[in-house]
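Read the single chain below, which is given as structure tokens and is the form predicted alone.
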Amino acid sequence: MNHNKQQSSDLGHDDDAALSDFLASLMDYTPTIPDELVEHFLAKSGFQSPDLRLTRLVAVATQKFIAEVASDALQQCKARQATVVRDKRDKQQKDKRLVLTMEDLSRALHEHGVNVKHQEYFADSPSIGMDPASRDE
């Protein structure tokens, strides 16, 4: 029984050491999201800490979340455009651009527990708002 306690405390020590190493490595890492921006939103939500490592940890977590949402939105966009290609094969074969719509982004965010409602005036068609000459390209 004493052996099990020692083994679990060794695992806890390993986890603590790994966490300490990770937090120390954050000091050398420059996240995509600037520290000032993260500090602004943390302060706006009522959180303040003088420890830069915590700010960077939030920045890294935010960066990962944004990357996952963007990747999921891209998959939604590809799936949506694949169904359009089946319906309008000839015309869509020429146009290989991927156009991210609010619907794609909303679906990706919904998968991550964020519900987004947008106003009806948003353009959900890729050709809305484009110059009429460039619509046919």
Contents of the next structure:
Amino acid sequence: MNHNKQQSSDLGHDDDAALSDFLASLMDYTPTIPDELVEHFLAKSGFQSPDLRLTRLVAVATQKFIAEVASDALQQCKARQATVVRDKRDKQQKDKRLVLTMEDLSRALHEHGVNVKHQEYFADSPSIGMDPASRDE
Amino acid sequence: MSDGGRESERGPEKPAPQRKPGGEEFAQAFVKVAVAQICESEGFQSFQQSALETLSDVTVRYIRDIGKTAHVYANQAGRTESNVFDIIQGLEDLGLAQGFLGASDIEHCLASSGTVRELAQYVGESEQIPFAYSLPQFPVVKDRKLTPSFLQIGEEPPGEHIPAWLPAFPDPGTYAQSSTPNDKTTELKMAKIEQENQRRKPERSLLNLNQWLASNELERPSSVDAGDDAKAKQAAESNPFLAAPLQYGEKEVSPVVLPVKTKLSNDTTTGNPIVKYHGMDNHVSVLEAFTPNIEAMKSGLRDSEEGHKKVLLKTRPTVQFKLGSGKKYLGSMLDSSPQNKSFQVTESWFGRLNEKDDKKRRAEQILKESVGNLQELDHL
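Shown: the form predicted alone; wanted: the form predicted together with the partner chain:
Starting with the chain above, the whole complex follows.
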């Protein structure tokens, strides 16, 4: 027990050191989401902190979250493109444009616990459901 | 929804706010830009509009969730300000859905939390993507102009119980009334004036109409009238109901039989000419227009022996039948008069109409009773 405690305390020190180093390194790294924006939204939920490092921590965490979601959606998109049958060899084999669609996004978010349901279509104009060629898009 | 999104290029465009910009719109727009930049760095080349909006909304919620959780943990520990451990705990809570290393370890120190380690990894690996725009400090706090205190003004506060550091009272002119007239007499006057005004409204409109008709005949050099003319012509071209009214004699119309009784009633002389034009303007209450008739009728009932009043009753022909609410009164009044046999035909006509409507019948009965009462009073 004592040995463990000592180890853990040593580790605790290391961890603390690691944490403070990490926070210090955050000041060098500029997160994509600007600080003012993060502060604004944190203030809305009652979060108070004069320490800029904490704001940066939140910003980085959010960025990581978005990046994960985006990469999952990207994988979905690529998987869908791989299964699309190529019509002709003359044509470009795959649509190389990677578009973030609602479908991919909803699947990616579902894994992270966010349930997003997207409407298939809105019947708000007379041209809905008509021949796509004649429609103005 | 699948009509392609915006392209995310080097300089992502700011989405143009279509609606009235509020405080939320400003921040959301910037979040969209940031999210677009992150997605671009992941490899996406374009987005759907709705997908981008959804993702930015999720981002905002994520930030707010972290803040809320951190705040809750800080409060639990008895602090108002959050510190790094509160945030780490918040991140752990949010990351439990996805899972992180060491999530099941309940005794670990927060500093060595899996989330922090993953975060450090991410920071080490990914490249920095600076935000595309420079953001001002927002929301902008407006300097409030506070009411100066008594001390600041240099005034003595009225009354000893008011300390001098409190804000001063406003000017007495802002809250005190200038003069206080005698209440009751003014009320009566106002009521009378209002009554008169209501009576004069149709008269005024009639006068205006007459004036306009008269002035239409002459040439008018003033630009305002010419403008009205032009407008009237324009309107007339588009809408036949807005066409200028016909002058007297322009079109052949059947002659109108004026009811004789209008000469007999004395008190409401101003109301009478309105009866002719009543078909055009329905806003003036029908009852008001018919009060001379009804009153005349009542007076006619009382003095039913006089011969010339009979003329009054007999010469009340079809003109009034066309207007809706007048029927009830006339029908019920006519019913009660015992002398007029000529109206029995019309009464039967009324009867047929009234059969269709229960409510009308009931109203008629009530009126009959009231007129019956009047007659009784006369007999007394």
